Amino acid sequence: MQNILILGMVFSTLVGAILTLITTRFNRLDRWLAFGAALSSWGCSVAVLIQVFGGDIQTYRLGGYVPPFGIVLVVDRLAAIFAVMAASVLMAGFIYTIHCHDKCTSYPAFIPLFLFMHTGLMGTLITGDLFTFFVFMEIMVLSSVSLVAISDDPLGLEAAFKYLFISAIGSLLLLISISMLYASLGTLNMADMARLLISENPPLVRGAALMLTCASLLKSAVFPFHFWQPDFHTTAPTPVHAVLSSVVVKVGIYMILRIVTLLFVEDAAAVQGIFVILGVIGVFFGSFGALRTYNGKRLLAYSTIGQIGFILLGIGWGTPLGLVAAIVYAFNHAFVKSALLMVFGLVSSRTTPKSADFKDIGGAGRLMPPIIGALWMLGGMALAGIPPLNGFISKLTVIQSGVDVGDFLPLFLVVFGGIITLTYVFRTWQHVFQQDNPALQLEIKSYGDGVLAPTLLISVCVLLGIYARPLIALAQLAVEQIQDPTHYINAVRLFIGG
């Protein structure tokens, strides 16, 4: 099966980060042509998820070889949630972009940045081999890593150093992982690894398997691998950080469920457990990080870690409920937090020294239309969990799976977790939007076209979360085809020479 749609979702936002360098003195048009990008990309993502739900696995083979000789990309159920969640996410920040007034937008080199970030993260999503998820793993870091540093935060390019080198040991534990797989197993394409690990078991296989489950945590900010998080995602520029804290992350999720569900399903049960302890360590570190910070997007970023933990708690749990929770909860939080921050932006932007400090932003939303205190109350009580809103749903899935389980402590620490979340949210609407500062000053902007972006992304949580229904029905399919690691094997069609 040769579905060229697939190319689509990623190569089409690669042409256009080569069109805009070509383009780079057009500020407007390049931003356009990468709109268009990524509208295209979110439409083959949109076309193939309705493909891999109403029928097969969906693959394309690069240069037509025949795995495991050649690379392959493979969209499955699970693929494919992930994948429109991120292209969705992504055309919402380059509408955003369209009308950013950071300066740092203006710079020839931030779209094509931008463009490439989007490429190795869909990449990430849809390939078939661990080389591969590498390789679009670097052009997602390396990206980012260059769009923090040209940020207007004059603490961008410290943080985007600091996170180099991190991101650098990282990416040598995945590496090295890929490397004693290889040596273990003669094969980098995901599917026969996992052929071959259901009747073998070579003694390299833990190692890898541990430093590939290293590295996962890692991208995502997971406690205690969280430290390089707040510094790198605060200074990011608004529509960077809006795609970092809110899918950049969930790359490491999604290869936390390939590797317990795919590649090494027998060794599990053995890290399940852990993945408990550090999703009840990181709801409590992240939501008491984002209670004591002082800074908006410094807030949000914290948060971001106590939501992982949320999502990890599913996965640890392991059982079929548990697993949809994760993917519903990952789902739903990418809209919930790029809207919030795309918000902050908005009010940030506006003020003289083009901060989010609290110091900076006291009483600044009370000077600007309601629209904007209104998304963000809708995206704080859907990033605590208030119903009728998405998060509620989110957190809703994770308590009815972790009371199947029968794990009543985690479960109760993570809901007094959730009224943390409740607490923070509350205190940053009174301090922004309802303090009375007559001292401050506020440039005359218009808001109309950057409330688009965080408009579209809220009602999305409105959406999601008083029809939670389809959501939660395409995350119990893909949960079903995950489970049995048969379909991805035979989906892939293997060439085994005798």
The other form holds:
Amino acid sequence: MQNILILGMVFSTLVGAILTLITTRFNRLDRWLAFGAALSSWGCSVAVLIQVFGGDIQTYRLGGYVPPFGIVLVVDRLAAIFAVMAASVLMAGFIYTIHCHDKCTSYPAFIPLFLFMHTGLMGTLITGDLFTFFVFMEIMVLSSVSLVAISDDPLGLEAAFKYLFISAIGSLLLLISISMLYASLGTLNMADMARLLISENPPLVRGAALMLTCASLLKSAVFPFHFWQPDFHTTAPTPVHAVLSSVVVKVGIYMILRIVTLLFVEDAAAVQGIFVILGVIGVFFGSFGALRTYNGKRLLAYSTIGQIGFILLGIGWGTPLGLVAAIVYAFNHAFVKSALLMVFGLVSSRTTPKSADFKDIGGAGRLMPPIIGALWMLGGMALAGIPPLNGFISKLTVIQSGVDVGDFLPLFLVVFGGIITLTYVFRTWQHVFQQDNPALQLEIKSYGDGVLAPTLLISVCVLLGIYARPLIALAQLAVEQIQDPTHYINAVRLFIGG
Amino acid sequence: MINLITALAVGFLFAVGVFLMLRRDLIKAAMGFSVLFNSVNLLILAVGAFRGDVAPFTTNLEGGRTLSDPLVQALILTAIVVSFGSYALLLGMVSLISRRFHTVDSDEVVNLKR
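Output the structure of the form predicted together with the partner chain; the preceding block shows the form predicted on its own.
Let's see the whole complex now, leading with the same chain.
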């Protein structure tokens, strides 16, 4: 059955990108067009989510060709949850862009590039073909690199250059693993690969699995591959940073979930042991890195490394509860982190010269509308995991799954790491919004970026904290489905000739 | 024999690419980037499912000739386009950096380190 809504998830933003390339002279119109494209992509994602949870896995065969010969887009429950998360945060990003005062957002290339990034991101989440995954990933990387290179921050160019090299290594690893898998299995369709890997175990597959895992870890900035992330994310324009640090890093997590549950189920246990260690190191590295940073945007970029560690820990334990924890954590963290970044963008957009350094903006938050401080407080509490916000729910699920497994040493370590989160969130609150700074060097503008987008995201956080049950139920259903790869394989309905 | 030559070529190009990428000169590093991608393209060509001597879309198969694998060629075409795009972007950024810093020595482009 061809589900046309799946096509809408990817192609509405692609069409939007091409339209905005034509209408570059009308920047305001561009922004609204982009928002419309993101909105329709979001609508399609939510509709597909409802279909997927109401019925079976949805597929779309591009051009009508039968898989494994043609490319097929597959949305199962896991992909639907991730796609709705990505589309929601990206839509908030476009709402922020409408009233953004960054100079780079008025460049003619900005809106089309942002929409191409959206296309690439959604494509990686719903494709059922490994090579198409690579292509969508490259679309996403190239557009995000260009967006950072044109950022207002003069360091953006350098950071973008650095990231392009590092991501090229990741892409090479991905390509090599694709060629190894094609050499040993003769297919690129993920369902077909999974089907073949159940029965046979060719020699090259281990190496391919390793390279695929490394590429995914590099894309999500997990500990040994994290060094590019703070620079690259900090220098990005605010709406792009909000998307990069919250959902783009989740693409790697999504691929890792696919690796351990669909493709290489046999070898998953060996990799998962490493994930637990990497997760603990990531939590500590991210938390301490954030603690010693005195720049709001950089602090939040470091914090992302720590939060990815929590997600990796859930995947590493690998029990159904652990996977539920990973999905719930990924979902909640996307909203919290993007909201916090936008709040910081609000603060620095109201100062002249624009800055996110505590040295410059200490006490500046006091002179701004109180809603900004309130939003930071709520978002910070959610990040640190204080009830009744959604961060508490996600930390609770991780801890519960750890207790369930009985792996207490990493558990204690990450709970301690979580407490550090509380420290740096409240230190930032004190520095920026509480302390009285008579020697403030900056001029505070009466206008700045719009507060609508972070308010929406924070209200989602509060809502997900109070009504956490639906999300956890969805994640449980998704994990039930991905635990058995045959669901995915059968849904694609491969053509298997004699 | 042909397998060995391809393998050696892939290995050699990969080594050259890595060596160039580790140069201090940003332009040489960008060239290394391109060479690395081409070595991987060659690798993809080498892993084709079957070795044929005729283009895939023909019915003229007299004399025991076999078709070549079309999929790897399609993959390489896409990979070339992708790597070409990245390379263009990379060179564009090198030119911007050289204009801003008046050098292409990566040891002197260190504003991020501070």
